[in-house]
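Just one chain follows, in the form predicted on its own, and it is written as structure tokens.
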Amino acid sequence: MNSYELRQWQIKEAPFRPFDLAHTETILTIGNGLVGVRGSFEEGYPTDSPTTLLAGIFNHKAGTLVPELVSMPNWLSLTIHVNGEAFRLDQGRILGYERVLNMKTGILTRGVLWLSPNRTILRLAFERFTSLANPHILALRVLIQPLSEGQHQLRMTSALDGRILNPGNVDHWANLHGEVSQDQLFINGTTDQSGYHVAMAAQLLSTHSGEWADESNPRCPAHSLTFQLNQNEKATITKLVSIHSSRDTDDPITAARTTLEQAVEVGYDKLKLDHESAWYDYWDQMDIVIEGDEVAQRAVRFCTYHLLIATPQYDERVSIAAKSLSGFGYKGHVFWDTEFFMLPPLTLAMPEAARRLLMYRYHNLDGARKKARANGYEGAMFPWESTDTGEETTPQWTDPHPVTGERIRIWTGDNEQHISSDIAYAVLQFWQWTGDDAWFVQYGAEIVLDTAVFWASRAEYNAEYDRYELRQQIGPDEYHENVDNSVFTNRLVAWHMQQALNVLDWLHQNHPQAAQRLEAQLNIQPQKWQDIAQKMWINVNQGVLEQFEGFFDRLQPFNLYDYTPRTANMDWILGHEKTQRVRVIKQADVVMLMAILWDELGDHDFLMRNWETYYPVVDHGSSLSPSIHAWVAARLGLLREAYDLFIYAATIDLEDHKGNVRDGIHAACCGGVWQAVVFGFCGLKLRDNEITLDPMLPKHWRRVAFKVVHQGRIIPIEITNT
């Protein structure tokens, strides 16, 4: 591989820039799908976030609002002493530094020449990966080389560091106990509410044989190697990890220790070389090929990376964050986020990585049921955030706002209900992609089914219009509280209903016994289905379909291009109260409707009315937003919108274009930069089961290549521009 290929595989920092530290340790972060390691430094640094997440170990700590993921040990501790000096960045001088993430191999490597406060010069090579081979091996290597004249006295100190605590310094362990023997450390801890039991063992391996001396707290196992090392002498010290919870094993302490030891066995190289090979199966499902535009390349497989280090491998009792398992935004909630943007290029590229995401949602249909039935509804209505239950946990107020102190009510968890229908838009998408039909008779019916009985009993009827309608709702549009008639909502409400009754017909005729059971089983009313579908109001207003009723006639006009530029959202800048009472939007509300049903909703010059009528007033002021507009820009034409979008949202995180990247990745923005190559400038579509392309690429793309997968054959599909 040359230099240049080379480049398109690597995100680099260079020189060292400790002003950026928080954004640099999210876009460095290495995962397997079930650990997330934010790009912190093994000797530690000051303000920075030491962070390593488990999937599925969340916990509801008393006197906070939500669960949250639980931060685990921090494994990476490793500090390094030369002639009794710590090796720090924020000490000495940096004479030397490179830190690059090869994203073709899931391997973050540092390098580091230091001088140190006494005038050592020391050379450092540090590298580590979480294995994709075993996603419960955690791996680390260090090659240090003294580079001044004499001997040297090398201290290594080794820890499993249990006071790493949530932000908030909120501490989720009910115990947490340590030890430590001689070469290996351990420890192992409950989640004070939840009840997850974790353990994790290490093993510090060396080149060189020295003396090993104990430095542990019941929180902290720790233990030292001290060797000596001549003038350009090299010593390489491995550390490797194990982590085990009680979500894979009912003995975590024991399935550790067996994991650590089996990993020694292996060895650090041959560890490498299985994970190596790993990434390397999932680039050939996931990776876009992109000829002619180095930015884009990069960027795109920045965002297939994140997508791809946060998808579970093993668990479907898991999905994906809405920050994935690289920091605390949104407290590692999962949203409509994971079906409507993460999931539908894993259905067409990775379909068993889609099944067991769509797997999380039926094994919460409990969850669901539940939220329906307080509400006062039937059937399944989703919860706007879910944990591990699949119960609602989105919190019902904000933090107080910085300036103001004001705390604003939360009511997405309230009427944000699109999400099941979101839903099942993404089970119908994976059966028509997969032609699974043994999986959906099973699992995906009842989700589609039961989501339209909720509905059925949500719609409200309005008997002097002879219509049906949907009140107190959010759209995509969250700038909006409870609205009257979304027509995003309205419109996929109609959809889906239409879609619950071709399922239920398909069925009687394919499959007549789990029709039957699934009949008997649910309060399904085909008629009133029927009626909700064709009589569901779609209020189409001076020649577009109106975002929510009143959105022209109440809201004031509202000149957006004057807020440029502009980093913080509208609804900041504005204030809650005045964002409800103008006509600027969030994010793709009806565009996102125009994404998803195209030309069912009109013909092109009705889209395009649409598009000149809402693109004008969006924020983007959710990262969700640039790569569906992106998608649709490109759709109706409009290349050079197209591709201004889709940059923006391809480097959404590399560049930290929201100024929030400290908080963890944008993974749904990842999902849709992935869309909107695919489904956008190569204008795939799945049209009565064949595929069809209609490719509009920027012109300076020379070539596109990527592979999807439908009914179990893998189709390469490659597009040159002429």
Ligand code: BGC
Given for the second form:
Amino acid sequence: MNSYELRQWQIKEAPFRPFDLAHTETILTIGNGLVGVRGSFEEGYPTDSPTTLLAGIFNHKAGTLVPELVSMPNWLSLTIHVNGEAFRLDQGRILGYERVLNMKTGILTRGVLWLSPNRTILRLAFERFTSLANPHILALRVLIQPLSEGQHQLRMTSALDGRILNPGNVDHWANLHGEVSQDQLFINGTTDQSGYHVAMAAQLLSTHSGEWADESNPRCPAHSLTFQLNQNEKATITKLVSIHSSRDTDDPITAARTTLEQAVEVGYDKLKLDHESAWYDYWDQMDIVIEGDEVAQRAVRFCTYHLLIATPQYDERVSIAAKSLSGFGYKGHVFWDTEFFMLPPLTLAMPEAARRLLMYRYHNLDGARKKARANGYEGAMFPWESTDTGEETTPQWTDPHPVTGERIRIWTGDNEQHISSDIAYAVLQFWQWTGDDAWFVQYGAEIVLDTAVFWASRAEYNAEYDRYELRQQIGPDEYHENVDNSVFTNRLVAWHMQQALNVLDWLHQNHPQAAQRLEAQLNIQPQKWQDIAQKMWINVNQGVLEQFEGFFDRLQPFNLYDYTPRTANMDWILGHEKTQRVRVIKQADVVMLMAILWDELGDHDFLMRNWETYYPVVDHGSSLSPSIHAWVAARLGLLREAYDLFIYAATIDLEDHKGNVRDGIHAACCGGVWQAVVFGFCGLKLRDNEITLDPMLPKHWRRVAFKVVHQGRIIPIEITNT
Ligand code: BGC
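Beyond the form predicted on its own, can we have the form predicted together with the named molecule?
To see the whole picture, the full complex is given below, headed by that same chain.
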């Protein structure tokens, strides 16, 4: 690969940017779907947040509002002393520094040339990966070479540091036991509410023998190895780590020991080769090649990389959090972000992975049913925020505002109900694109039908107008809460009811036994569903879809363009109350509906009128917004807007446009960017038996290529710009 090609696979930090630590930690996260590891440094700094998260390990600490992902013991911990001086980037002088995330191989490297305060020059080359071939194996290696004259004493101290707590110093462990046996470390513990048992084991291997010492602290098994190096002599220190939990085995301690033994036997080089070859396969399925635009190419790969490292490889009882496994934003909770933003790329390119994610919802149907009952409804009402139990985990209050101390009631867990249809939509999309009837009959249909049962019990009949309505909703635009007749929700529910009826017919014709089983089990009412599908109120006002009742008449007009440049969201600037009263919207709402239903909504002129109504008032206060706008703008032929919005979305994390990347990657945006290219610029459409393209590429894009899997067949797609 020449350096031009290489650049498009690399995220590089050079020189060192000490003030950007939290941002680089997030964007340089590595992972394998089971484990996510933020890009913090081995030697540790006071302002860093070394975080390793394990998919599905949630705990609800007494006294906190909701469950959250639990920070694992820090396996990266490795400090280096040369002649008694600690290697640290904030001491001595950095003579050279380069950190590179190689997205093609999922390997993070750091090269440092360091002059110690006592003037020893040390060359260090770090490398780390979380194995994609065996997600329970984590590995890091450092090459050390003193360049100054004489003999040098090196002391490497390695730990599995269980003193790392969650933000706010929340300690989720009921207990943590550490153990050292010369070159090996062990730690295991149990979370205090959820009772998950986690075990990790580590071994330090060195090219140079020396003296071992136990350096443990409570909750932090640690050891050191001291050895001598001459000028220019190189030593390589390898730390192999295993991690298991009661989510994957009955006996995590034995599993961690066995996996470690196997890893040591296989050896770092072979582990790395297997990992790289697994990444080769991943990219073979998911890569989008964009020729003629280096910025877009790298940014799209960055988004795809983050989607891939968050995708569970085998566990169908976990999903992908809004901030993946790269930070604590939203506490690791799962939203519609998965079904509408991340799933379509996976359904298209890695259907097996998509199926697992849909199974997460299937396994959590009981939680959804529980929520419906608790609210006086029938069927399955999926939680707005979901964790490991499938129950509603949206907090009811915000954290206090840093300036005013005000806490605001969060209504999304009560009223952002479109999630149930979003999930049904994703199931139907999966079925249509994959043609996987067996899965659909066994699992998918139940999700589509029982969420329809929920809506049938939820929809309110308004006899005066002979129509169905949905009051007290929150559509995608969360700046306006508890509105009546969110057109996004109403229209999607009408669509959902019709699809549910089609599913019933299809089952009766093709799988009568399954139809009978589901009819016996669920409160299916075809007549009522038909009625709702036909009579759900879709409010068209002044020739466009009205986002909700009163959007045009009751909200004050607002000139968003005066507030530029702007990184803060408008609800922060105006305050929560005022934002509710003005015509400024958080994110794609009607435009989101356009993206998913497109010409089912109306003709080109109608769609364009809606765009012209909502685009000028959108704040993009959610990272979910720009990519969807890019997609829709491309379809409308508004290429300039489409490209600007697309680049903004694609670089949202790389360039930290929102100033909040420290909390984690905007994983939905990553999926949205993939979709903006494929559905927006390329105009891919999949119907039952055909695939069509309607490219609207930016002029300077010479070629776009990717693969999709349609009805079990891999179809390479290539578009050249003429
Ligand atoms: C957005 C939601 C999204 C959530 C998690 C919110 O700011 O408005 O649509 O699901 O973030 O990403």
